[in-house]
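Just one chain follows, in the form predicted alone, and it is written as structure tokens.
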Amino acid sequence: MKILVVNGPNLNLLGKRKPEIYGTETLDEIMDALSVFLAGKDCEAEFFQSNHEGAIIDRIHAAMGNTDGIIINPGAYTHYSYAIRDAIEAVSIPTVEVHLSDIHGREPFRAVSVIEPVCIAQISALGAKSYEVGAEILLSKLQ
């Protein structure tokens, strides 16, 4: 089974940017732990991070036909990227949206996700563990 993990804008700054909200682990550390977790589930993982909306859309499109599931942390694109939403819907690959922080307990604009309606689940507020919980949900759907 092959899982694509997509991380959006500013997630490359994890560990440095607002550690009181996002934690002190870097994106590489979180993805390394997720890679080990998925390998233990007999899954191959591919990781992609971009600060550019078009690059994220292109990577989602490229997943068609060779990826079983997607885990996405769209970052700020969560709240307004209908283009990423449409890409997820267009490829018809089961997708789970994840967030490190509690997007529903922060600023009001963060509580709205335009991505959630095209995903099988949304996980937030669990820190780095959000990715593993999201992976569990995704794998249960794929099996």
Ligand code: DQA
Second form
Amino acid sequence: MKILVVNGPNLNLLGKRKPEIYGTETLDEIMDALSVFLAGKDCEAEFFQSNHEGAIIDRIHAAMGNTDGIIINPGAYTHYSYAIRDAIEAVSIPTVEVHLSDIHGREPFRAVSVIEPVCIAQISALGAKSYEVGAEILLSKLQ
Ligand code: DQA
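Show the form predicted in complex with this ligand, please, because up to now only the form predicted alone has appeared in this conversation.
The complete assembly is shown below, putting the previous chain first.
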């Protein structure tokens, strides 16, 4: 099983960025733990982070035909990127949306996800654990 993990804008600053909301772990630390978790489930994982919408779309397109599932934290693109939404829909790869923070309990604009309708699940508010729970759900749908 091959899984692509995509992280969107500003997530490269995890550890330094609003630790009271996003925690103190860096993105590398969170992805390392996810990599170990996925390896334990016999999954090969690829990790991609970008602050650019087009680069995220290109990476999703490149997954077509060679990737079984996607885990994506689109960052703020969650709330308004119809282009990322359409890319996920276009490649038809089962995708889980994850967030570290509780997007439903913060500013009202964060409660809206334009990505959610094309995903099989949305996980939020569990901190770094959101990625692992997202992976569990994705794998349970793929097996
Ligand atoms: C986030 C939530 C988004 O609203 C925010 O713009 C982020 C991070 C999260 O993981 O909690 O960049 O996706």
